[in-house]
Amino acid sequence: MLINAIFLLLFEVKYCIMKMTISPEASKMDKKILIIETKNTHYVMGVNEKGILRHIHWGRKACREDYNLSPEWERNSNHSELDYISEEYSPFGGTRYRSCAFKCEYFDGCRDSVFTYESDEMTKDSLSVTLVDKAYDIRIVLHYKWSDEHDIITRSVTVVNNSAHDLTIEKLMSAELSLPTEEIYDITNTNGSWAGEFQLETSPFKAGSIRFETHRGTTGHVNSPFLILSKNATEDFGDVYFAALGWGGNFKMEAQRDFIGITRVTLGLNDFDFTKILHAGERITTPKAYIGYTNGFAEMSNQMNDFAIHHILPKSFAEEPLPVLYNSWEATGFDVNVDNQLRLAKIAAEIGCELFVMDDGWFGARKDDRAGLGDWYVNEEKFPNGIDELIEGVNKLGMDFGLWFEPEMVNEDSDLYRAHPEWVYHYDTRKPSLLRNQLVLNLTIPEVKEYCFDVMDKMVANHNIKYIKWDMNRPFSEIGAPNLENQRDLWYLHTLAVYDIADKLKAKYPYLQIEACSSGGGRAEYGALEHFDMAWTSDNTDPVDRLEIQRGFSMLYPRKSMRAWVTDWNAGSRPTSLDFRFNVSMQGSLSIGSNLLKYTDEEIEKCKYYIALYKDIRELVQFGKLYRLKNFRNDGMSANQYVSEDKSRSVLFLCSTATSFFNRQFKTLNLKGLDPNARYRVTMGDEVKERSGDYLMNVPLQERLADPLSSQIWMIEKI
């Protein structure tokens, strides 16, 4: 046994010894290398003697002119040198047997790709690769945008079919990653639900293949569309590599880690019950997905807040603070009228709402969620003299009009689907499958398409409505799509429908702003704030539930984006203050969705002095940096700093928990993003301390939170 393990190590080195003998011609070809330089770091990728692209560096900014290709061999016959190097963008063919990030059968039934490099284009903040198949003539194009001022990479790929003949793609991923060092990474993604979205979970991925992904049609609640990798790390220190994808449909992140060490990750479209056929000279571009590597968490958020705020939101509104939102729906549910929305609305202009926005029950035969869906008309029982006797009197408040929609969904019991009921995705074979007694409408077909832009846009020319909630609250199912030449191209095509319908609202009306809702949180991610300017995060509104929400949310999605309400949630089985509340939605976007007919003269001033404190610190919240220096599941309170980039102004927001013992009442606390060398005026409550910057952020500070579920909001200004 032991001759022959050493007989079998001497020829693997003597094997490796002799693949690692390369001819001038390779040494030449090694020399195309591409570097892509960030604010901090270095992309860099290359080409091989065989014309296959390699990665070589994602990390931290070294010398320029040491780059160079590492050798490539062959472990033995069941581990190939394509098993072994790390590719930049790994077609499914040859001798890899790792997981690939594109797929495809050609027209004689082929499924074995050969692409090699074959061009680059670089610029100052762009760079493209194209690779080749020469024996079918289709090219895979590598896109890469960055800028000076962040560590974030956007990438794409766009597959072209210049033969004559059809290609079907069967797996295409918008990027491929390989982590450096064959160490170990924690994996963190989220496990949540209806209700409970973005629970982060961390775990050592030491082995094998992991998925993140959904089949629903949108992103749903349980994984979300981004994958964060990291070792040793927190907010403050340790290696962080992340991607998100910016896709509301059905998505897939998988990691694999191989026999040596390599940890890989694919991100992208994902390939259940997926096919894309393109026909001779067309073309198909991925999704984006965002890249970066980072010091900590708290810069890779504090990162991708900046840079979704400059570079991924709609433009019209992606640099102003949103407004203070109040929203009707948990005041009236579907029982809405012109009386009692006005009524609202006198209080909500009042303590300070800047918008108004009237939910589900306005239109068509809606008194519940069995009927109405699909007719978008005003109710003449409801509006006996029309909506805008509603919309005149919430302007003449001062308050601008929002209206809620579900454009893509349709009940049995309405007119629409009495008149074409082969509007829903459907089989002829099967009985369509009813949540919350609806069904979901084909927008693959052009004339729902245009009928679900045509119903919005009729309401918005015709009525003074400068913000629309658009909802939808169910995944798809009985997915059958007749009118598709390949039906099983709808998921892409619904979510590029739900784009296209968006996109031409705010083109029209420049004015609009739109929120993605779906059932809360299953559409909150980029493919969504590409085109929307603000998610509805969950339809908890349970404070303390959400503190741990939020937290997962603010990890790599923008703050400003995220609707925080205030409600009468969970008051009677855990009570909660109002200052409570207010504390925790202020972290976002505030909005009030309380019953404020029920709310007495004191809880009346209570929100006016909150609102008023919020638009004071809005800047702070939705575009400073955010520090978080505790959280509810491992500290026992939440603790949220947030900072203004020009370090005179900071608010700090502290949240205990439900159960208090008496060794878990003290805390310390350092802040941080201070200038070390200024001094502060520090105000909790009805104490004001004076310190240094350098004190406050390196000599902890004591905080006593005994009470259960109390909270406090401390302002801190440069002097």
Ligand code: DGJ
Second form
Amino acid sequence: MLINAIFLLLFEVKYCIMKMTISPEASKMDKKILIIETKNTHYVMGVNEKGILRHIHWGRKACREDYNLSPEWERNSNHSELDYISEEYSPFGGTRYRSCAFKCEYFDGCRDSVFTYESDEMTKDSLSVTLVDKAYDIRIVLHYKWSDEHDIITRSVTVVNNSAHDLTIEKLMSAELSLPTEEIYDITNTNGSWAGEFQLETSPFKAGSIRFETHRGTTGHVNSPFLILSKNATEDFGDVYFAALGWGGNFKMEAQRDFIGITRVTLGLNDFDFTKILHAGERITTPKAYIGYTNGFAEMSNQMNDFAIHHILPKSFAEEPLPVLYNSWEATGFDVNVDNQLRLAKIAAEIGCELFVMDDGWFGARKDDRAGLGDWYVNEEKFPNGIDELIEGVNKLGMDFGLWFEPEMVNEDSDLYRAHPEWVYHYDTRKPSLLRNQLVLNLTIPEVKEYCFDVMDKMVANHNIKYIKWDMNRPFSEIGAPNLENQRDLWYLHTLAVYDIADKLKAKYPYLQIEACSSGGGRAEYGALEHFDMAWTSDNTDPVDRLEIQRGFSMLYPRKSMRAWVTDWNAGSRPTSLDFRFNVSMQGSLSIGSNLLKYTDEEIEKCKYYIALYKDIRELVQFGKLYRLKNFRNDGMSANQYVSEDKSRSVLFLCSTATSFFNRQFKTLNLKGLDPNARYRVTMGDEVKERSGDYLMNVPLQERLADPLSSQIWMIEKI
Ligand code: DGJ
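Given the form predicted alone, corresponding form predicted together with this ligand:
Now the complete complex, all chains and molecules, led by this one.
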């Protein structure tokens, strides 16, 4: 007992002495404070006496003059100052014991990094801060970019090797973030699967570390390259910090909560099976990370929707609504031919589709998924007069034409594989694992990359093709790339090659739209969306499942990029009406995937009605503000309201997802985002009412969707 007491006393004395040795000057240490100011937030960092770039604040704005660095001291020999201060970008080295943002090995075997502040450059919308490891002449430049209208900062990092030696990078994250308080934040990512993408999962993050990642070579369907950290947040209020990564290759989002309660996040290229060798004079820039702080989830989603349209999506189509497309995959599968496609196209045009996309099956010896991938020439049996017969037919019907490719893949049963078995990732000692009977082409070989570009380039150059659906239906395996000096680079180089091919196609054909697809939504994220105009969200087109998939997607991704098909998918004992299916798909970029050849006249009329309605409201859905009023996981009903920027128009989609009689109860609804002082005409089917904006927003509307799985669309228009 006595010994313990003496020990504690000594510890306290040491602690106080250490505290007292911090002079007032040292505690201020505000020689260099850098403040990024967005619409509603400040993001602040400062350089301490030792030249370390510390993170100071991220959140609501405060008086600029007041920002300074809090004091630093060693707590005890096991918790050094480096271990607990929040750094802007921490390298591995010294007495840091957390998971860092950067790790490397220098030419002499040293793996300890010491990066200190060297310089900064601030403009009205950008900041770059250069850190240097003087002993090795290596620089890390932290980039920040922002705009006046959003609370979102785009971050990335460049490593510059000015030395005369190789540098082996083992970890290189796009950003490190520190949350402001020691409180417990809820952490949200997805826990999905094929046909079950974007399943949001939230849990309190109390201790240790948690990571969301992929090792598949491509994004995949399980975790998403984003993180949301929130504190008592609802759709409308509460602190929400979020980060989304522009990378669909191997990614890693990691959060750690340390012994004093600070939650730190790093996000970027996955360091799993990763090294990057920077030769003398070389540099590398990471993928972008988009980070933001908002009040509530609705504000987060609406800011990201707008930000993505203006700053992320490829410029050519970002600001215009996307066409209503018809895709023939669910109607004809691999069995495409000129007759059945033209028959489908005729009805697709009649109901109002603007683009006709022929999916898998048109090329090589493709009858099913066992053969043909890699042989991108038109199948003559299916198209005896060439593909132009179909394209011209589609164009005569007033629609554009689009075509499916899966350029990164090859079947063993293909001319390409027979000619070039060495073009796939492989090890000579291992049998390649087939998934869906296909193998992954090694895009890090320049000829292979060129081949992938050429096949699409030739088709687009020689035919009136306005749209490509770029699919990718399996993850990597047996990841040997004997052509590379450093084979661990293949994950990174493959993803870059995909983006590069897409960019080259778009540069050469500015009218070309490209959709990213990977067995459904396996490539629906900002890496793809920086280069592709939109993404296929899921192979699951059951409208009830789709509500949850779409809710997850809508959190951080732009609605216009979410392709949403109306199909004939009717889940067994839970069939849904065509009205319900349209209701759900009209909340993204409406597309049709049904077998229209089987539709009755009544169903065709319904398609015409809904497609015309969608064309009238698509600007609202794609560019307006989204308010998620109810969601089916918690409320047995989904209610999503979209409001135009000027608040003059709004549309509300209501879907009852409850399937039991008991659950068919009244739900109360308050609309959002309207002008409180204006009067609105509310059209609910045949019923029309007039109400003020403040009434609609403040007096709960009691709604009862009469039947399970029924739906309604309300139009709300300023009088
Ligand atoms: C998977 C995609 O998600 C589907 O839409 C379809 O294009 C098939 N591949 C074709 O093989």
